[in-house]
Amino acid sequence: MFSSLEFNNNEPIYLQIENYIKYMIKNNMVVTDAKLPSSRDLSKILGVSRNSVIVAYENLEADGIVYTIKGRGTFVSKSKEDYKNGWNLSWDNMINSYGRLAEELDIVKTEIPWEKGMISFKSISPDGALFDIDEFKKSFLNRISLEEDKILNYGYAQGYKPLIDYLLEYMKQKGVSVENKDIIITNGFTEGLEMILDTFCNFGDKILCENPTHNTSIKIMKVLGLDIIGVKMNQDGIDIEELENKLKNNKIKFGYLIPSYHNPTGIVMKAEKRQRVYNLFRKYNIPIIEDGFNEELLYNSTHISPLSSIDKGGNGVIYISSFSKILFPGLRVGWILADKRIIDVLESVKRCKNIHTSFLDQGILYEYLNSGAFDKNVKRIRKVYREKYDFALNCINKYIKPDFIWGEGALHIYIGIEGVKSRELLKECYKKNVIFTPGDIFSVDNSCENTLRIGLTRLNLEQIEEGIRIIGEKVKELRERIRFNEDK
């Protein structure tokens, strides 16, 4: 603090010390409540008499610039200076198109927010009460005991080797061939998708996806300046005829698909249809990005292998997934399974972005998965979510009576109500402290305005029934209002 203080012969020493400290405080070089050196220490540091320092401190205290606590020392007071002439920039004028679009598409800022006391069907993040805390604690202690300081140091961009090996075996169990393939660990699914698109796409490239689809994925594609080509969804998944038409007549760079528990519809694409979809993309030589969303929660049928499993001996499908919706989303660990050359390039991209995903998080997750706790907990989670889903389905049929209900379970239910716009319905429900996610958020072309997604994970059965009852009540009121206006 005092290294740049140089004394002159024109002013008393105490005054120079006093003015220097004032200058440092005024320019925020010393923070409020910072402790100054004792008079004895400062006199040694500066090579001056202690009396000069004492006088300087006394004058500063008299002006309220410092304060003294007996037995503890001298401290900087809170500044009374008015900094109206600070350096102010117009940051709004400096935001680029990426930043502006990201803010515009940020539904946390633009949609109706959750407030205490509300029944919110917006979230599909896992219920914290289902977190396997005891096993997680064991996993933490076991892994840090084994790895010690290594797990807290810089890691490798590709990821934590034991976790990568575990996930390669895990993908084999899903029926996926990992020959000539590898895995890179990411900060959740979101970073994985963004890395792929950022690495292989240029501004204006066309991306084909289901319509509706995952809102976060739409946002990533839009801020990267990609042209999104939507293909409508039917009750059994993507419309095959429209899919082929758009693959044939557009120069598509990638297809982005969610075959299992599609978000937001909850549809699980049947095995035969998966084969047809894969064959079409292969026919037109367009690679697929497969979002392995919530495959682990499948409970209405036997396991259906991912699209990646069809691509045996090939490299046309890139698989992205995470355990965020069924384990601990705060860990932010996801993965990409792809051709070794793809992973090699993404490893370099990862180093450019954030060096690596937390090795501590990866290590804990590996320990948890490898202990067998994961398989036990997934069975428990499936049971809880199935109970909520079946209960909510009965409530929807009883109170809302929608025109269609899509999906096969898991974390949410997607419904359509002809003649009722979900935005208007949301406004009415909000008055009764009930909110949900309107379907247009998931569309690529502002369609799906008569649909809504009802998330179930954070609510108990009583809240689910009460919330759905209120939605049904407001649907009835809106329909009656529409009929009244038509009769007029």
The other form holds:
2 protein chains.
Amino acid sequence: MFSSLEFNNNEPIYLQIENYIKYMIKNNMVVTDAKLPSSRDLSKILGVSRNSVIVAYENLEADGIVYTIKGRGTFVSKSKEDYKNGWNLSWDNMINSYGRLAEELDIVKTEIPWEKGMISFKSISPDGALFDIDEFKKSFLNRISLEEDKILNYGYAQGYKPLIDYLLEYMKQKGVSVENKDIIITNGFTEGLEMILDTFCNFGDKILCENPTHNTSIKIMKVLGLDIIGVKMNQDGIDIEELENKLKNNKIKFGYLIPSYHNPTGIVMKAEKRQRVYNLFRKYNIPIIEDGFNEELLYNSTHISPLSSIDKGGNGVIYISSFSKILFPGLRVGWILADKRIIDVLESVKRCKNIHTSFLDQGILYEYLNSGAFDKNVKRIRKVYREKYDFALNCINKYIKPDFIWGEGALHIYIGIEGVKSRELLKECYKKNVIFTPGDIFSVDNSCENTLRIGLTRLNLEQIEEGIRIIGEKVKELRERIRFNEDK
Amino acid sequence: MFSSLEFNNNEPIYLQIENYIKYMIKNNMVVTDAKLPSSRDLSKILGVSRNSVIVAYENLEADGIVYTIKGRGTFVSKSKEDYKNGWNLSWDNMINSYGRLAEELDIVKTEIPWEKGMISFKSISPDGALFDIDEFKKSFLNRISLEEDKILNYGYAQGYKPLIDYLLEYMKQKGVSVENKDIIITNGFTEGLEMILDTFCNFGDKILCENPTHNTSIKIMKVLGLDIIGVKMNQDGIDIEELENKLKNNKIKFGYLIPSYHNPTGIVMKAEKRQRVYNLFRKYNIPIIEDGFNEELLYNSTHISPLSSIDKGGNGVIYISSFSKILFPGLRVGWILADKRIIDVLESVKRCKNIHTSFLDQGILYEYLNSGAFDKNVKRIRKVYREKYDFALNCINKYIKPDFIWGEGALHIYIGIEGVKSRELLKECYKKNVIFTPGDIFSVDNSCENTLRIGLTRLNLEQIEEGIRIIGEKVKELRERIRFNEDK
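The form predicted alone done, now the form predicted in complex with a further copy of the same chain:
So here's everything in the complex, that chain up top.
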């Protein structure tokens, strides 16, 4: 690093070395705490006497520019002057409305966080104990033996071909016609939804959805400046009359629906109703974005096909899904099945956003699916979640006695308690170390204030009973308080 | 699936079964090619005579609604009627300007693709043969043994803590002060840049950058509707006079710079120049986005610190990087180092976009870095690329004799040939199975038409010589053609 130092004949050598080191520090050619060459080495490098170097180092140390550690050498000090005069921009003022909304709607930041020792009914992420780690390791080793460095280098924006082919076949098994359709792999469902809205919507466009609905989807629509039209839910799903009304009277860009184990209500839309809903959207020529959320948990005995399967040979339904509520959500792999033209443009959009989804993760997931490990695993998972659900349902009926319980299983239970605001209930339960998700989070219009979602995946039966008992206790107290106030 | 069939007393049993199956098919309760229960099983399920079922199946088969495979059973036919009447939306017309631009600027779609047998100087992705697969496997196995299912479940938007801590230390080693700063993990550099622009810019904002510059960055700016102000490059990097002029006379939101092995020119900005450039941006209070691209390939002997390191204790430089040009780009892991307030808002933005980057990939990368495998590997990689570069440089001087060669190593060489349009040259070389990247792709104003980038990473020395020989031949032919035309 001393290669560009050229000595002149006017100044003493030690001073020239001193000044050059100062110059290097000033120009960031050496950094704080960097080790300088030993005096012996430097004298050789520069072809000068060792004494000149020693004097230069001593002067620099006296000025606080370098420091010495006995037996280790001479190092560059931190320059206090520089730090005092740091460039100071006010970044907070520079965040645009997109960034502000993303923060404002970020429930991780705004809601009560989980703390150790709490019973949290907030989560619906899968129970990690159900992951088959051995099969996962095997999948990794098999795939990397086969692909070697190829799977670690840049891949294709559309995704890993064997995984795409597997998922096309998988969707066919669900009864969806894949003619003129294709699949793109995304970083989970979230990216899939964002990409579609980003590519087809303009600021202020209207999206129709169930109300309540998946809070992340609401967030994505809001940050993109879209206008959300909610349609109320009944025990059997979206209200058909209100749906037709709103489809007829609004210029709607997309419908967004969660037909299976709807989040948060848990309702599975029946086959006949799916047909009616599809017919209505088609009648008004409004394409549907179908959220395949949790479809894998549907029990074999009541096979219900996705909305997409009704649209045989058509291109009016865009299907997005992931296995993230069952398999390895840490991997962030989801997919979109849609008209070829849609996948084509999304391929370019994906390349713009992040080139492609991790090929390693896609490769492992493919191997895991293709080996049959998934099929085996999903049966076990269904059984475990079914047990938790049935158990929790009993507890809710016993301890809470809500006014309604919707849905029919999977990862969560949605209940309504008339007269009791779930925010107030949450405040009381929090004091007893129990938390859940208040219904308003899923509402597009600040309604659903008397409802709550009870997520079951991360708790054992004992915790479930204890937590629900406490919620029930607090519901009773709040109901009594209300009655008391009414009597007054 | 026959659970909701209730028999009446008015119609024959076989007809009721027949109609119910039709109803199930119509309502997608059974899908195409699904197997129906055997007549024996169904008669038991329904508690009717086997004969009724047989008659129902026969009638359905006669109508083409089901089909039978001898010895295998009865299956649901594909309904031709449905397919004919598919919902047919014209998606192409529905793509918005963002989607259109993403496609238009997608060079994978618009440029000559690589074909088998070609010598392609287009790529600068790393040579997979340099990946240390054994160490990679070890990193995977170690990390998963330690973390087990935790690393496969949902993680944090900011990233995997051990990796963040490692990178903070890594940036400190580069001389960057990390006080009041933090790191967020992104899906590679591309997502990092997009997230920052998405969060701080508004439509029509001006971004100043080197001209030419990284084509993906140009694309991201354009699709987001930003206005790009290019500053010309000289042999030693950005033109200081023009830079000051443009900083002074425009309301600029960000500067975007690639100080080390600039893409496409390969120029490494000298330490003194870095200081001058930094001072200018600071004078006009315009924050810098520093692209740390390829910094890892800088040779130890000429240690040059990032622009961020000059900004000691300040917050005016946002640093984005990834190891994707050295290590496993298929994993898509990059990072942003910036003021805490920036990382804070980006955390919410990241959660909006795709929850987080694959925790598995972050875990493996962390293990690989922390084990020392990276340090060992990067030295070897530097050596291999240095050899390729030196060899290619000789070939270029021998066969092409360009008017200028810029840069000083790493993955590519940028050359200029006066009078020869690189697009025309590419057309001629393509006929001889040689392709490269014409300079205009990196230009913000359709200039650089006499330049080209020669990427070296994926070729061996023999291919490099052969390819450059062919380019040289074609350059000679084009020069002669030009001289001939001028003489006329």
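These numbers were taken from a predicted model, which means no experiment stands behind them. Take the two forms, superpose them, and find the largest set of C-alpha atoms that agree within 1.5 Å; that set is the rigid core. Positions refer to the first chain, counted from 1.
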C-alpha of S52 off by 2 Å or more between the two forms on rigid core: yes
2 Å or more on the CA of S43 between the two forms, with the rigid core superposed, yes or no? yes
When the rigid core is used for the superposition, does M29 move between the two forms (threshold: C-alpha shift of 2 Å or more)? yes
Aligning on the rigid core, what is the distance the CA of D63 moves between the two forms, in angstrom? 6.5
Cα of Y14, core superposed, displaced between the two forms by (Å) 3.3
